[in-house]
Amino acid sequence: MNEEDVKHIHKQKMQKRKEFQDKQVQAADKTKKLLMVYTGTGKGKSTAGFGTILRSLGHGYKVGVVQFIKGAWQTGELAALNRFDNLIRYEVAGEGFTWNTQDRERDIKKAQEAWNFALEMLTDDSYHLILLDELNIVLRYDYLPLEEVLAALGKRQNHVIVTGRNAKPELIVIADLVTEMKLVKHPFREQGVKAQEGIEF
């Protein structure tokens, strides 16, 4: 097959693809407040959430971030996003990994504190997008009542992103978008590379 044939076949494929895409785009005529879940064993769940937060900020929308569990480290995302102080509310209500605190009662108290921040935002339609970072971990360890969380998410006034491993099946059912990050390789496990500033935090 010569180069001209390859180009011709490629063009035909792309024309068919475009027709298919154009039909799908034309048929999608609804808007709604989305519930998005990023879960799985792979790295990048919070990063995906913060990327969407940045996208909303770029359009001038007001956003909210509530970080469950996390809080022991000073992160790059907190430093960067606080520069948008007129458009963002950023609440950090964790004390670090659950295996470090080793205090269930304290973890539950911090989770409830974070959830109270989340509830304030979820009932305020001035927030375009809210990131509930690591909420899945909180639900996995039963630090918050699942039914209460699902009910609040069902009545939300905003787009919401929930991150963390082991998303509850009940949350997946009510979500509009669910992405599972799959671990293939990680430098910490394979090479003993520690968490690095600007990459992990």
Second form
There are 2 protein chains.
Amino acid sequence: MNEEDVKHIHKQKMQKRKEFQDKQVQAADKTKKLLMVYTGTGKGKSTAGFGTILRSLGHGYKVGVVQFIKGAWQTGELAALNRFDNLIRYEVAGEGFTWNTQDRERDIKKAQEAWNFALEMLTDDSYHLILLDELNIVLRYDYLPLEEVLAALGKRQNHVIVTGRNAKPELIVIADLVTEMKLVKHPFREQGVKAQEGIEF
Amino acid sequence: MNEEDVKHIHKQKMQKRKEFQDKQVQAADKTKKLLMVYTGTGKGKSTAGFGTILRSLGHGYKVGVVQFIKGAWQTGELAALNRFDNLIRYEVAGEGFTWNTQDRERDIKKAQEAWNFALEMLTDDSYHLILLDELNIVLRYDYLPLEEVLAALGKRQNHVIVTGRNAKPELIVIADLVTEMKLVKHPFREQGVKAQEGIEF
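Mind giving me the form predicted together with a further copy of the same chain, seeing as the form predicted on its own was just shown?
Following is the full complex, with the preceding chain placed first.
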């Protein structure tokens, strides 16, 4: 095959792909309040949620964030979100990861408090997007009644992102988009590399 | 098992997990300039990269972004990044997705221009974090010499994130963290739902 043939084939291939994509874009004319789930053991679940929140804020939309499990390292996120403090409601619950508290009753109480914040947002359609960060973990430990959560998500008028490992199958069923973050390679913690500012927190 | 037993078992389980985590955190005392790769066909690759950029910006670090494939929908990101314009260098290359141009030579030229921006950043250790968005796609189409890219990544003094489908195996070998975004469920486009502001762009 000479160079001209290669060019021609490339052009044909790209032309076909463009036709397919144009057709798909033209056919898509509906809007829908999306329920998006980021789950799996890999990195990037909360970060992708946080990035989408910033995208909405960039457009000037009002957003809500409920952090069900308080992480130790959130200073970078908070500093970035502070630039948009007139557009964001940010609520944190919990006392660190559950394995730091070792008190199931207290965890349940904290989860319920966080869920009450979430309910206020989910019943207020002025929120364009709501991030329920680590809700999956809380559901996995049965800290909240799954049926109540599913019912509230079913009735909402907002875009919603739910993050955390081990998403419940019932949640996946009602979701519009589910991405599993799969850990392919993560050797650096085992090599003694600590969490670094501006990257992991 | 009565309620007290359940509580006791929960506490023991959480105690063990905490001990393991504490040990791991204590053992990790090194720092390393990380090469992070987000790949796979699922959603959230660029968004996770964008979220990490915002995390660095939140801490006041200087960051660089090179977008190898210009997307049509970037207004939300750009508006958010504009809040930090003194800390960010943002370069865009390309003329939309390759299947919109159908001109391999032009694509290669654009990729090389973008790579030159990337090289300037990768040889400047004042950048805390550099996002090479969709570099994987450019490498997949052989628009850039892989060896040159790997060599520059090997010599750099910055944290780097590379995104895009179909990461080259050679890149995965030298990466510190690889997450595959796996598409579990994504029915809404097929249902005719269009891309929505503040969510997908």
